[in-house]
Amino acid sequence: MDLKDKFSELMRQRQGRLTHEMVLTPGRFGLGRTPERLQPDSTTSMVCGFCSTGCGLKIHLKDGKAVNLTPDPEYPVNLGMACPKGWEALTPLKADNRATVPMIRGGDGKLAPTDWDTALRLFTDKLKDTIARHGKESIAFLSTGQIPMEELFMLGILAKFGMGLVHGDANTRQCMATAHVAYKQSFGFDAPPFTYKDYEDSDVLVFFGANPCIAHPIMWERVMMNPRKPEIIVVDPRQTETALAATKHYPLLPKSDLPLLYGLAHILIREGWIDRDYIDAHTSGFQAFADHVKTYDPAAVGKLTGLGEARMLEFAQSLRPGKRVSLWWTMGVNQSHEGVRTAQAIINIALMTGNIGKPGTGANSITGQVNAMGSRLFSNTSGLPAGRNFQDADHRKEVADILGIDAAIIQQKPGLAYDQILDGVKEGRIKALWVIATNPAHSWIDQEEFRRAAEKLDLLVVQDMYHDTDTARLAHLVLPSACWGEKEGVVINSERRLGLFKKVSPAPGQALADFYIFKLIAKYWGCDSLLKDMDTPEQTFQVMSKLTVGRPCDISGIRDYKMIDEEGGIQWPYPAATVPAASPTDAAPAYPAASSAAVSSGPVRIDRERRLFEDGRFYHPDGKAKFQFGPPQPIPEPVTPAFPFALLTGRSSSAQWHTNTRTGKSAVLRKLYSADSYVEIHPEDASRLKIASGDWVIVRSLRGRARARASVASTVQPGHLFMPMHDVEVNRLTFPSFDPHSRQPSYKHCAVNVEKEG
């Protein structure tokens, strides 16, 4: 039986398959079925797969069908509570425009049903073509932090061992990259310290460029059971939702937060408001940082920010010892062209105040999608499994010998970012783009410059549920792909915690989990021997568990997912067992141990609330958390007088997700968001322009134009325009900088008019 007749073997059983299973048979190859076989009527659970909170969900079965679901008030995330997107969560599986066969772009422009074996041999063919053509660094693939990190660990393997691609990146560049780079040179690993607990045992909560009550509800709920009375601080041009609820809002010009951090930082060293024992003891550099923020004079920085210098006394104030102070930041930090270094700036506030690793405090990054944390461990992109380095040698022994590989297949260099892979495009150096369940062409910074890009591709390959994305419709190749509910694997959630997906419905037509497809695609390149002992996500799992002993992410005492499930997620690390950290008279670790929680001489038992950093060790040789900083650096496209006006862009509801692919095919959630594109605007700016609510406007930049309708309200500033992210043509606009460190785009800062339409 050849190739060809073994898929359609393996199609025909697919039909009639019960809902609870997987609808393969296991073992050919290597597709097999869940775990969990879910009773017809019966409950299960598992985590939501919209954001990056992780909230439980009890998924309602009725003739093995998925037919409702409710939050799970044991879930030690939600505790019982959802969003709109959560209550929602289940309705995008039955859109009708789910891709469900492959699609092939014919000679008269047109996308036309084709079978799996052809499109997998078109695949094949044509990227070897382009590879002996080219070579080996004309194809690149962009996948994505929605999927779980067995498929973004199988992914990474497949493309950059397997067939031997150099460039790869995920839209996890897109919104966490920053905190990925600033934890890593602040504390020496990428490792978020705080559980979700700390929003309720906090004195102060300070949020810069974060709107919890529309992007992270169920952690604004958290904040909202705190008994401690606490001060809430927002730190946002805009007077947000968040802003309005909080204690004190400080509505500082767009992109002064750097200033402002170092001029806090000015005030209290100046004051004494420091711990200088837990600097002594856990930190480096801090003299050097004090020195640099000497000449941050509040009077000059209050008035760079607008602030003015009596608020920034305020502002310290609330700072000082004596409080459990909790630092949060999300998109307003790390979407900036020097969003690393203001993440420093905020991680150095509460290194200098010994807020960390106790209950209440901590630098936290907030994160944006579902499985972002397990894509920047695990996707292979920018660094080997389990934060290795591709760089290192012995890192990429330790990988090969956990593989059973041959370290010489395993590249010595990062391959390029996402903005570099698309660069590589437009220069005709990439012939041939791999993109896998994201949404470029809608969300990428300048996204007209993206659809030209796209263009020029000899072959645009798109993986995806839906067969209409606004990169689909420019593909050359579409492979239909099973999503949340249709499939298992594990994500890490904000707070490190893995949770579980599982599989509650069937896949429509012939949609395939992306694991799948990748297992397929590794059989028709020739190079499956690779994936020979991961044959089902849970196996998968394990292989993962195994390339993070002796990590900051040491996940080798999970035993199964079994054991995820009935802990209620599990953050990590979770090692198996651990050797005490050296002492200071020893040769320092690479790792030393960074908790006291995680020091063990045997088998490690955790609360389900935990964080890091307790003992004061961090993950630098040394055991020291690093002062990190550099000097302020000018907006990149400052407004003029043909663009006068800053436009912010962000969350405008709870229930719209990035470029509303899924969220939009609810009804319900279509009722909770406007109906049409719109902008705020100042009344001062709208009576000039005499422009009302309502009103068609343009807003152009010297990218594109965009019309929306006016809402004119004081939540913005004179000067400032605002509007929400979701919006098709909001990118139309956008100024593309990227942050010099992590390559981040900076969405939330460009120059732009606006008058009324006609």
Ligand SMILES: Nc1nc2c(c(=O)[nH]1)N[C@H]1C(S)=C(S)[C@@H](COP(=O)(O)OP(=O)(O)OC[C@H]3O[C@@H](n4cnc5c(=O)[nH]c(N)nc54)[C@H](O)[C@@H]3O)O[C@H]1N2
Second form
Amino acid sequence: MDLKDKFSELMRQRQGRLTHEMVLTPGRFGLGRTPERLQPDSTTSMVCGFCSTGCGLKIHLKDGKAVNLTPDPEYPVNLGMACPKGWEALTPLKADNRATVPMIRGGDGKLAPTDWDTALRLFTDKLKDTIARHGKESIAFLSTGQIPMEELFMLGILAKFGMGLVHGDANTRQCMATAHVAYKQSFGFDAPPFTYKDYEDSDVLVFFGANPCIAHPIMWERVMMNPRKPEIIVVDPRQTETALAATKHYPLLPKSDLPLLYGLAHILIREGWIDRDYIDAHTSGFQAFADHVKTYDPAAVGKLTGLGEARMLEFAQSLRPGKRVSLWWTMGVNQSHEGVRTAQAIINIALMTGNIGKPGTGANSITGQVNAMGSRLFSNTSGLPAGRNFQDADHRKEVADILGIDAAIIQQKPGLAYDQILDGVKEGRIKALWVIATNPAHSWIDQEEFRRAAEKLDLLVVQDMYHDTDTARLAHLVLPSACWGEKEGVVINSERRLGLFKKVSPAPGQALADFYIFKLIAKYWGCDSLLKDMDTPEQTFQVMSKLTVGRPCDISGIRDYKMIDEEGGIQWPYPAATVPAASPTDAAPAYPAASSAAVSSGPVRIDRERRLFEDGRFYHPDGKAKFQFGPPQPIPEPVTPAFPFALLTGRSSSAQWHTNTRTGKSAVLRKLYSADSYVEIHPEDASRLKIASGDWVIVRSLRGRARARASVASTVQPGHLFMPMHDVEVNRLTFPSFDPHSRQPSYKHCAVNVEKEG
Ligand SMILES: Nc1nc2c(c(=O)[nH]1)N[C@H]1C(S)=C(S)[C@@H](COP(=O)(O)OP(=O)(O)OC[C@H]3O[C@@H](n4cnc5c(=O)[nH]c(N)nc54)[C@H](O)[C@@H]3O)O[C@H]1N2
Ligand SMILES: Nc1nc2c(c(=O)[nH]1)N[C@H]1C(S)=C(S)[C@@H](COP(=O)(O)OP(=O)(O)OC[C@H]3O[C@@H](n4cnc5c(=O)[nH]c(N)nc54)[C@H](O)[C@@H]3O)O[C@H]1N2
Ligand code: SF4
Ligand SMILES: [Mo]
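Could you output the structure for the form predicted together with this ligand, given that the previous block was the form predicted on its own?
Now the full complex is given, and it begins with the chain already shown.
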């Protein structure tokens, strides 16, 4: 009998009751063991748990516990480098405020420790009662791109098929929904085409709304390794660290990217700087797009963007055929009221100039969280696993057959998006919310609205590694989770590379890996038979792998975790009948299109770094990529005389991660960023308002106020302010507007005023 069976057996004997003993001696029940393959005093390699770069770290163990780490020189992503967060990745595990026991809010309004059995009974009884009284649509969950894909997948299966919930979304909505929709509509599948080697192989790199020096420092190091003396162009209203290091900076007006891109397309077509053969062979809808951009003449667009006609022409020159041009974008594009069309306008430039499927090219969305890509493929929220659609009866049947469930239990349309779930809470339709590994009381756009909604809930469950996050403080029930370093699983980085998390440290107290929390909930709910083939993360991975067969993201050739480990991560697709190239110089043949890959006759040798679309075939039924476009829309909250500044928000330090629950625990990292909240203001505005650097100021919007120190610098343009998203105050100000196609919040523009505190 293996450990998991022993655990199940014990659960049966105790009528499903999970005792303290079982949680406190987890090793005996397989809930907290260090995987057998790790020696107590050894070094092992695994992927960093912060950003989507997915760097390899060597973890040094003593007596079975991680004591230190160094970047992995062998890993093909980071080649021995790490940013400050990576170097300090073990510190957040040891913090005093780790959630070590479940906690329930008592009659006195305070959270008090309890045992797992009581917590899980409360969870089950309360939610079942809510369903009985208000129906299945009265409960929703909010999850994350920060846990491994086996956990995300298990949550999706448990919540949607086991508990029968209809509504669930993730913080990837705040982050990646735009890129997901843009790719799906343009390529026929959510498929970022690049590999990091493209950073090194480009002649021209264009970054739209991306600040990799801060947000993806190791990707930026790869740019710095480019031997081709590349032109580096940054399109950002702010003079960021990346803009300062670039060869050209286009400081456009906020949210003018879409007209800018249509203006560039206009010039490229007018001058004949396009790849007609590529357009004819591999794309559809070009003529309609060309007609659409006819009216975007550079003089008018130059005015609208604030760049002027001459700089528009100069920009277009850089995109002329003959050079390898790669186009990259991140949150300055995704977090916009018209993010999807903007991302597609970038894709259109790559398509019309033939800059795709070749070294140093591509229309490339850089992802954010360590497993944002896994969430996009497997979370079972906005789509069914492996990029399938709820609306498609064949897709529902495929999933049902592989999981051995009745297709009738699969809902026929996606549930509500994040903002719609919160509207449901405000309107009293949604009574209970289960929040996993995300901290919306800090990170959601218009935070006061989130807090007001939370107050209306009958039950707010927060599953987190810390018991005192801004969201946990509002919870009725806190479930203590293990975190990176304390559990196993697979994550997918920006270049589609699957990498491994390993368990190198025991979880504190009674904290459990999210995987096992989900298993226990299934047991208490009475739907654990659904997860019968998923007793360990690795078994779950095998189930997921089956779901990918014949899909563009086919990973059926990945045998097990060991293979991922030995190969230094593996990019999807990797169908059965593929084998790794013998050495990095063992040139790989062009990768077969996903459609033919599944039926390929013999083993195909493939490289460690691969890009998509080398054969010019896309995932739409006609094999072509589609030009997608639409008219620009007005800014949802323009500045006014009362609120004359446009507030931009984003990352500000390579040493801070989001809501700072983890990075705030490291004394080393705290030295690397400002101790106080701050706001960047242009010297002209500051002098008019008699504000000096270091002064405390009050920034107000129609929704709330924030106190911050002024940082007077020409990094922002006159009339603009910038605040880091890491400070909790910032989302008291932001305006809740959303891209209509992706429902991604537009975090990067709202109207505010500012004055010296006094
Ligand atoms: N150190 C650190 N690294 C991180 C993270 C972190 O919290 N800390 N988070 C990770 C995550 S989840 C994500 S999603 C990524 C985000 O990575 P990035 O998107 O690179 O970071 P941001 O600072 O949010 O936004 C990028 C830029 O968009 C610009 N911008 C604002 N409005 C506009 C506009 O209208 N047009 C254009 N062109 N640009 C605009 C901003 O000025 C900003 O410089 O970072 C990841 N990496
Ligand atoms: N104004 C403004 N707001 C923004 C943005 C912006 O640019 N501007 N960016 C948006 C973007 S792109 C993003 S991605 C979001 C990020 O927003 P959040 O997802 O809210 O930010 P995090 O701080 O990463 O929250 C993760 C939570 O999970 C917990 N955690 C970590 N590991 C584990 C684990 O293994 N299991 C469990 N159960 N818990 C764990 C952490 O303690 C933390 O509380 O913020 C968004 N908000
Ligand atoms: S760049 Fe990202 S993945 Fe690499 S060490 Fe830093 S936080 Fe970790
Ligand atoms: Mo993100």
